[in-house]
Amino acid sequence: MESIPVILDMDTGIDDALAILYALSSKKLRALGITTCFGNGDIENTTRNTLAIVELGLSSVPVYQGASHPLVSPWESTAEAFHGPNGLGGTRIFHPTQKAEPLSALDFLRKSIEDHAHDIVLVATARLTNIASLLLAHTELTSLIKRIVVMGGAAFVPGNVTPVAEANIWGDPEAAWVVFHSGVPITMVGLDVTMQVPISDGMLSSLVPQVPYFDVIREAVDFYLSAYNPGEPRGNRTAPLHDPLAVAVAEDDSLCKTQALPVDIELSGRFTRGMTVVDRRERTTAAPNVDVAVTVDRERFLKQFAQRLQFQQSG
């Protein structure tokens, strides 16, 4: 099986952690490295979380620290309600033995894209700050990237930070605008599909105790389920697997049906900043620039996810 060289660009919170473990267990994806970004915590937390999860995944994939704030706006920390004070639900994280690489995230991205020209896929489950910064500094790289799979946006469903904006796009809309206007092929795995693929109490309770990440994932996902279901008793809770689905689509794009559509990013609207504005008018003159995921093979993905991370059931 021919492998796909990928770089994971992450702000490691709870679902990012699950996405890392999913990617590291793939026989098809070849993770060249993970770049970190602010988002589900500050850059120190997200980088430490990434290193810890990589170590728990029994991997030595290198980690490169990236952006600590958006392109033009100050960083607003808004993720604690869903990811806890340290990005992993307040779970006590050990000090990983592996350290972030001395090379910056941008230098690593540039070198990797040049070394794997036309083959590399970037999987972005964070704010798009790192990738936008790279493309602004090195416009010549746009033709060398095979695809960017973005976990972000909300095409035809409500947002999750504002009525119309999804967190990753809202967190740095200027960066999203740069990436969406770059000309690089983009697959947008947004809330339209990620909200359809939940992890559940039943799945969590079936996690095999022998896996090295058992304690951290059990505690972190329990926090995540509570955050999405305040006041709901254990046993009935579900929460979306946003980031793992994006990684899964990078590996197997048949999991989601997509539509090629014109997508822009709202930068200045008082109520709509960070909105992914999708033009699906039949007579639009705008050229499609994004493959928007509109449906997902829910059962197939959840089965694969459960098998990869060693949950014994997918319900």
Second form
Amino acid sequence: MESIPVILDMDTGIDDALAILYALSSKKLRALGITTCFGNGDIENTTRNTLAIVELGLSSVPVYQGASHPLVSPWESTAEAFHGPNGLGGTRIFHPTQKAEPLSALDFLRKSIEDHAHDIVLVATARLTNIASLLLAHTELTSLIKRIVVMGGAAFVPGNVTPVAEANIWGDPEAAWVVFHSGVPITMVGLDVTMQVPISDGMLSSLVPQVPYFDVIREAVDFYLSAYNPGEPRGNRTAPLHDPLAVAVAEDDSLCKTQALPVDIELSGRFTRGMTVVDRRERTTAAPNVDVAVTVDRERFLKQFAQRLQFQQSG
Ligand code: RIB
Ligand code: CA
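Complement to the form predicted on its own: the form predicted together with ligand RIB:
Below: every chain and molecule of the assembly, starting with the one above.
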């Protein structure tokens, strides 16, 4: 089986942590490295969390620290309610033995794209700040990237930070604008599909205790389930597996049906900043720039997710 060279660009985060473990257990994806971005915590937290999860996944994939704030606007932290004060639900994280590499995220991205020209896939599950900065500084790289799978946006469903904006786009709309207008093939794995694939109390309670990430994932996901279901007792809680689905689509795009559509990013609306504006007009003259995931094979993804991370059941 031919492997796909990928770079994961993440703001680790509880669902990013699950996505890392999913990617590390893939036989098809070959993770060249993980670049980090602010988002679910500040950059020190998201980088430390990434290193810790890589170590718990018994991997030595290198980690490169990236952006600490958006391209234009100041960073506003909004993720604490869902990801806790340290980005991993307040879980006590040990000090990872591995450190972030001395090379910057941007230099690593540039070098890897050149070394794996036309084959490399970027999976972005954070604000698009790192990738936008790269493409602004090196426009020549745009033709060398095979595709970018973006967890972000909401095409036909409501947003999750504002009525119309999803967190990763809302958190740096200018960066999203640059990436969506770059000409690189983009698959948008947005809330339309990620809200359809939940982790549940049932699944969490079936995590095999022998896995090295057992304590951290159990505690962090318990926090995540509570955050999505305030006041609900343990038992029937569910919460979306946003970032793992994006990784899964990078590995196997048959998991989602997509529609090629023109998508723009709203930069200035008082109520709509950060919205992914999809042109659905039949007679539009705008050219499609994004493959928007519109449906997902929920059962197949959840089964695969459970097997990969060693949950015994997918209920
Ligand atoms: O809107 C969901 C996204 O925002 C996920 O990537 C999650 O980790 C947060 O960053
Ligand atoms: Ca994320």
